[in-house]
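Heads up, the chain below is alone and in the form predicted on its own; it's given as structure tokens.
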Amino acid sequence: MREAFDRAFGHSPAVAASAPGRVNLIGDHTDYAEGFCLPMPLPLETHVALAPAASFRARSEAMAATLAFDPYGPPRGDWTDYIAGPLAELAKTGFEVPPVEILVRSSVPAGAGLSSSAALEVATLRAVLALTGQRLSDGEIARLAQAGENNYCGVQCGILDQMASAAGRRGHALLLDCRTNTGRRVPVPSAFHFNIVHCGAPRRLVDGAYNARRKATADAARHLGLPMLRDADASGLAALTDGEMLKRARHVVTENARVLAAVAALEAADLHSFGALMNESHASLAGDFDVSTPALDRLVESARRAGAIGARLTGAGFGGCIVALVPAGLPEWWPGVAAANPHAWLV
């Protein structure tokens, strides 16, 4: 990126850093209920190069303009908020955050539910820490990135995406406990082949739909007299008399159980059990949590008809991607899926 940075800003960068996107194999909309998730980092990465400057400026190779931003000022309402927010949180902790010029290059598709924003946040924090000679653990970097997205960008996400990007390692899934913000890496057996397919429609968290789901889970926990839905069990959900609240809570409680069962299946190299849990997860996300779309549902069904052992939407939903567990030696799988979903594309 050195040459590109020089073209953008007229001088060389001082440091560079990167962070991967992620696919969540199972366990969506559980992180903000202090539950369990099972993400895996992708080979797709966001790269950041930066250098000290007179003022904060950022340029993305995917965009045409260089934009001024200020982590000490109000949000701009554009993509630079995902740089400014984490830096604002870093400064709040007492760390040095000097003005910098930043160039961003990313192979993580935006709006696909593959954590392009978290990859940018984590890569930015890593680069500024490297520039200033400061150090933080992966967990602390993830926490600051999440806080930036919550407090500056206004998206009330849990810590799933940021932890997967900061602490994930190639070839491993990360069993993430969102109560303790700790994880255990689980090797992915060679027989497990996960394909990611974009449905052709971008992920749109319209009308605060994501924040509304988070509020519903908090309301359900409060009605049950619990600190978080992590503490609920299926038998206790009968106390919820509001039908929509019951459905939202049921997804979280059953999804937490599915994540733990999926880890056991992964460790036993049990493809079919893992695939069945993925299928149950999608049904719950579509029926109880209402975050799927017709395009995602069609794509999931096509993936299964073409031979996938399991398939589910991945990420927040409302568009974006699915993940499918496909047996080895099934070369006709993608052509069959593509024929039934002309707008879809393989990530």
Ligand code: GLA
Contents of the next structure:
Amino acid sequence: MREAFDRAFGHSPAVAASAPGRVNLIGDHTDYAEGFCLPMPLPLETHVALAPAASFRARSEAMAATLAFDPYGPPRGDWTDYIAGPLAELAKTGFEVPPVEILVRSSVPAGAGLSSSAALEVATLRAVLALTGQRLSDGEIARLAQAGENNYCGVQCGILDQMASAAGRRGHALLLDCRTNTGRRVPVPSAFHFNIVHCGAPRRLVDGAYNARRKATADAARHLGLPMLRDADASGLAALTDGEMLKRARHVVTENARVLAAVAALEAADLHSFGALMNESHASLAGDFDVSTPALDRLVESARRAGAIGARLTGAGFGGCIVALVPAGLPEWWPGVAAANPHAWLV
Ligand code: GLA
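Next, give the form predicted together with the ligand, keeping in mind that what was shown is the form predicted on its own.
Starting with the chain above, the whole complex follows.
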């Protein structure tokens, strides 16, 4: 990136850092209810190089544009907000945030539900901390990245993506407890092969629908007299009389239980139990939480028909990707899926 940085800004970078995108294996729409998730970092990463400068400027190789931005000013409404937001939060905590020029190179597809924004946020924070010689834990970096996205970008996301990117390690899933914001790394046995497939349809209405789901789970907890749905159990849900609220709450409560069961299956190298839990998770996200789409449902269905042990949508839903647990040595799997889903692509 040294040469590219030099071409963009006319001098050498001082530091470089990176952070990965993530796939969530199971446990979606549970993070903002202080529940459990099981993400895994991807080999796809965002790299940033930066150097001190007279003012804040960023260049994205994908966008082929160099833009001025200001973490101390209002958001621009574009990708630079994912750099400015975390830096604004870093400054708020009293850390030094000098003006920098930043070059961004990423292999995480944007808008696919694989946390390209979290990867950019975490890589930016790591690079600025390296530049100024300051230190923060992975959990603190994740919290600042999430706060940047909440407060500066106006996206009411939970902590899943930022924790997966900051605390995830290659070859390990991360059992995330979103109440304590702590993660336990669980080695992924070699028999577990996860394939990620984009359904080919753009994500639609994500922010409004996402915030509505988030509100529905908070409303359900309030009706139950609980701080969060994390504190609910399935038997107590009968107290919810509103049918839609009951379904939303049931997804969160059953999904939390599935995450813990999935970790046990992973630790026992039990492919079939893990796959069955993925299938149940998809049914719950589609039926109770209503975040699937016809394209995602079709893709999940053909992934299974082509031989996947389990398959589910991953991330927020409303488009984007599925994750499938596929037996090793099944070369005909992808051609089978592709034939039935001509717009889909293997990530
Ligand atoms: C998005 C959000 C996360 C999480 C998932 C759904 O990726 O950014 O915080 O809520 O959706 O699990």
